[in-house]
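Taking the form predicted in complex with its partner chain, here's one chain by itself in structure tokens.
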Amino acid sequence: MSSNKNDFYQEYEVFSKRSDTAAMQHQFSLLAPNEELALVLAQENFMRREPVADIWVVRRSAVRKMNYAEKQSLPRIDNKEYRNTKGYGYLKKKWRQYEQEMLDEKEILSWGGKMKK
């Protein structure tokens, strides 16, 4: 074997985006001898029949990946819904005794088209 062995193999994690307001996905790894050859690979490796707006590639040891134990602690008690919309629906009821609308989540996210006057 060579001294260099394996030196040619790198691996690199490739993100890519379906359009420009999507967001970047993982998509998968590949192997590469440097972050050039990784990225005019990428696409046709895992993006073949979709479109595709943009490509990342990341060598995978700049990934700082959480282990079995840290994942622990990602889960939380489903009480908070304080922190949604979920907490606040009285308020239609409420809005209603002076003969408003509610501004619910679709109305107000409307508002950046023309507003009805």
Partner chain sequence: MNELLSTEEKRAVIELLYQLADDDFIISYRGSEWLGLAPHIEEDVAFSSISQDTMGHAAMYYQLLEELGEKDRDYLSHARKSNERKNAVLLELVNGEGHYLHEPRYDWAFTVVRHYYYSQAKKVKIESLKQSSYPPLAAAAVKISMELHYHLMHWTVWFTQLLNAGGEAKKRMLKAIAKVEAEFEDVLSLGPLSKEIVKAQLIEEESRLLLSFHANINAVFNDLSIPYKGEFTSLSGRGRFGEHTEDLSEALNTLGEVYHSDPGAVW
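Switch over from the form predicted in complex with its partner chain to the form predicted alone, please.
Only a single chain is listed, so you will not see partners or other molecules.
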């Protein structure tokens, strides 16, 4: 056993979901000497506050985050302006105009005349 108190505790991240079909959400971080105690602490701190279907406890050192160079590549990955529909705002107005032209009074009255024949 280490004599350094800082080596005894490890940082854990706690994730939970409210139902079996819900997505996992990060809740909080905690310090514990091992995974088993981290899970017990997570249950004690979280489960009495709201309903929980599942809890995950992950050692923070096991979580990989992006480094600076990887973060710089994010704008290139998400360069998909063609997926944005902001350029199609005129279509709603155009469709409404089309529908009104199609169902004007003259058009509706003409249907009655065709049915009498």
